[in-house]
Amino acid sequence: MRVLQTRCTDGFRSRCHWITRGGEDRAAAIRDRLRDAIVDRRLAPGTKLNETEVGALFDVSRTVVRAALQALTYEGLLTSERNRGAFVASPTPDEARHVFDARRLIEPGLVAAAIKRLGPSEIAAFRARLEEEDHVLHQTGPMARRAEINASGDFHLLLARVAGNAIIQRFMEELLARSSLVIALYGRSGASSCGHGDHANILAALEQRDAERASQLLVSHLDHIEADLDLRTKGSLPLREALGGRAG
């Protein structure tokens, strides 16, 4: 998945200090597999992750695998119970809304630096992400929802990376990633849809040189995506119901 493609962090690198620069980069390269695959809903929320088998497929020690699964860890994608391993993270409904608090603090402050350093190719990044974003919408099969999500994240890990802070990127990589997971999992209609139209007239604020402009369509871009969740409590059936009456 393109938005979440990232290398070896320094970041990353100070928490896996106890294995060699190729057991860091082998732990990167599993980390970034098994990111792709949370986000994708290929590994579903509370999936046990095996250090043994994920070992074996990779064919790789369990402590490049544990460094691997750590670093998930701390981005939130997977929660580690004490003497049970580490499971594939299933956000709250709490923890959803947090996700989207976080971003409407943080994104708008990245529209200032972003339009410092926008130039020609830059507008042309977007308007290629624009052009990817179309393509996606009409897509259709299992895999659609998920490039949608994929290709709407795209343009907002562009504009972090325009606005030149890697430190903040990096972060933004992270909450992205929990983003995803929260549309994938809560997410009733289209809201990726909804946010290509959001997203052009974004670029057209930022093209205009409008910081206010632009940082108030992305808040409520941000809103929409939000509104599009569905993050109401519910109990669980009794299991006739569930099942739609009798088994047999």
The other form holds:
There are 2 protein chains.
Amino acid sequence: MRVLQTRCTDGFRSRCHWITRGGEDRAAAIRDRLRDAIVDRRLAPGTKLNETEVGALFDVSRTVVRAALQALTYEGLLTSERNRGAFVASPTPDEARHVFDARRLIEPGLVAAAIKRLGPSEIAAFRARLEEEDHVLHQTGPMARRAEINASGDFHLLLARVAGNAIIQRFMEELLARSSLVIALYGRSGASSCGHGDHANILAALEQRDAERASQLLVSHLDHIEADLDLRTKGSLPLREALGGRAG
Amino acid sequence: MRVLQTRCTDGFRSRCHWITRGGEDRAAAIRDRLRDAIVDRRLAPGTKLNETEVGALFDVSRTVVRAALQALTYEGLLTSERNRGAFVASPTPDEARHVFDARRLIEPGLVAAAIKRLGPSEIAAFRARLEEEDHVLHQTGPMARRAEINASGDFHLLLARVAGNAIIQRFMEELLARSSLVIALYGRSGASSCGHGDHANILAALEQRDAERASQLLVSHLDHIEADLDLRTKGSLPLREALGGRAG
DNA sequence: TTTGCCTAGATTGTATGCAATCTAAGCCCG
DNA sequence: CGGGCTTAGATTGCATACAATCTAGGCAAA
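Structure of the form predicted in complex with another copy of the chain (previous: the form predicted on its own):
Whole complex next, starting from this chain.
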């Protein structure tokens, strides 16, 4: 209780304004912040995450940063090379297809499980989510698309949560985060990457407890998203990454 | 090249005989060793893994041990409590059911994917695996059952590998490791936890490219394994764990 | 005897220092 | 002028020191 203010709590230390919740787990907090930044695409694939730099940003030592980076590496959001450091992952087209294959494999089962546990409160949660999507969709601007993709993922995440299996839920969280990376890399800006109507239709099928139909809708929804990607291996992409990252 | 032999290389230091591969990743090596020990049930659920102790065992510093423990925690094989340490996970009955629910959800999809990529070499690999199972099955003794369970898991793992999706494969690896924990906790020693004939039948269906039948066989195989568990919440189990773990 | 507090030891969380490795700029040589 | 080598700086891997916290045992009071 004494030494804690060595770290922060005085407002003008200018960094740390967020982490450093007294006794909480700071590595986890940093991990979450970095993950948000990655799935929100504020950190582009290929970006290097320098341990010292990140540490300075959050005002913690490299020890803590390394724990956060290791966790994200395990989640597949970073790739780390020995003695070289950690980089925001840039999935290959094959890996991108694997992500969507995995989702097509898992999510229909999720539908079946979710229907069994679907009560009024769950339906209400789904409706609230759709409204949120609607809200986001009517906005414009640079970060509107970011929010749109996030909101879209949240629908699928809610499906996983309703299914009520913590393990599968974590798998889905990982798959959704990876999806965000894939869309960041291969998404064609022109097309709306995640049709909003799809979600509404899926929910309708869920409410009717029509697992078969909901699954079909879900799968074609995923097909649709994947079709909007440009997964051809163009020579420029590996090059751009070989150049060492970042958007600029 | 100079400092390395500070660590090991002289035979009578009595520890280190295995880790410390020059430039390799020692945390990963320790992680793998610990995981083997857990899924082989040499480390019982609830066992505490003391950082200093593990470090002394492998002759590395706590820094490296912590990385290994963090990885295993992420995989769900350990649970770690802040300021208290890491323990071999002991899944609750609910979590145990979640493991098998997840496998029932994923493995049928695995069958479908595997059949698409099933060639002569894959079939040969399956046959070799079954022979290995046979071999293990005919052995007796204390560690025969351990090997049996391991071999059984390997069949499912091979299925995941043949399916050719690295992400799903990793999910399956995690689920199989957790299955081993669950069986360790709730398995009834009397019943053969994983019928060997089941695998042969599944393979037969795979060879006929009958995905429907293979899936059905697989699911009832999983049902069978789960049925052999005793998932009733007996008052003694939480108590025994509250007492602080270990078998004795 | 039991309950509660308190202190000493053990254990984990974090920062920091040093060695190993990588990276990039400068230099020599062709 | 271009290419390979060398070296200084930057960065990661690891060990260790110290701080924060937990745990266990003893002691006193009810």
